[in-house]
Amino acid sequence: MIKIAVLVSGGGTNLQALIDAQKAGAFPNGKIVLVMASNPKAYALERAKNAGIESVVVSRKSFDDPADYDRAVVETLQSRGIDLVVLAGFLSILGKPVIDAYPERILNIHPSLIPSFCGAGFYGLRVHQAALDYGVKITGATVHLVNEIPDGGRILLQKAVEVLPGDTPELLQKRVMEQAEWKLLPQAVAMLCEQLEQEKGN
């Protein structure tokens, strides 16, 4: 069984996604097993209690040293044997001591078709924000493993989503989440799952 963390920021839409699909049977070779979170008022801590899930808060503002906090970070996950990493609307950059401990093991889901509206910077509602500055007819989300360059590991999966008038931001993140996000996320959780037991197997 692969063991999987989701770390957070924030409200946990992904993750909720994530633990509906669990519950659907989505991923059968994998578990949620803990949920850590950047910032201690994250409500998808309350998310995570809700499902019977262990969570951990590792705060980035208690850390100077960024380096003291990547540590941290692959500590809380050695400790519960973690083997694939899930970043869900994470919002601090993972240093190389945590890529190096999960090397193509940490997925992240970014709200736009990359190389569009990606990278330092690109995150939350400034995604949607950019898209419909630029005009885009077709937005969408990227599933994609993490390396040292934010947003920039290999993409595994990708959905298109049509940019509508009269769009806000708001109302295209929502679209994003509801037609690409939540359906990705647990589909490349599942193929990650499969590859990782098939290796252990091996």
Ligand code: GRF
Given for the second form:
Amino acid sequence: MIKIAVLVSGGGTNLQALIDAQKAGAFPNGKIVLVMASNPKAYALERAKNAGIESVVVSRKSFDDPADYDRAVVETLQSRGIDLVVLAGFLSILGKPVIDAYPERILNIHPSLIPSFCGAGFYGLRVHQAALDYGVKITGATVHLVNEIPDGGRILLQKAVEVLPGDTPELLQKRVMEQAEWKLLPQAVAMLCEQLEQEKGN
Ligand code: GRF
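Just the form predicted alone so far, so send over the form predicted together with this ligand.
All chains and molecules follow, beginning with the one already shown.
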């Protein structure tokens, strides 16, 4: 069984999509066993509790030295035997020690078609504001592997979403979540669980 940790910072709608997909049998050889939040106020923690999933808060602000934060994250994940890490609306930067501990095993969902509107400073509504400011007619979401470059890892899945006249960042975010993020992330988790299960079998 592939043990999955989902890292969150906010409302947790992508976490909820994963919980619902797991219940629907979308990734039978994977199990979400931990939700790790970057702050204690994340509503995603409520979602984890309702789903009976262990949760823990590891806040970047509690550590003066980034190396201590990275060590705490790795220990939190390795103590639960985590195989696959999913960043779902996670806003803290993971340092090299975390990336090295989980090579090609950390997924992130970004609310644009990378390489557009991504990288440092592009998160949440800012991404959709930038898309509207530029006047693109098509945007979407991307699931990619995580490396040390923000939003820089290998792209796994993308899905396009139409920008409509009169869109606000909030309206566009909702459409991108509903039509792209909440579909792509479970799909990508299923792909990686399949791949990791096969690797374990070899
Ligand atoms: C959303 O903007 C999503 O696109 C991005 O993080 C934000 C919050 O997502 N990945 P969630 O509702 O906490 O999953």
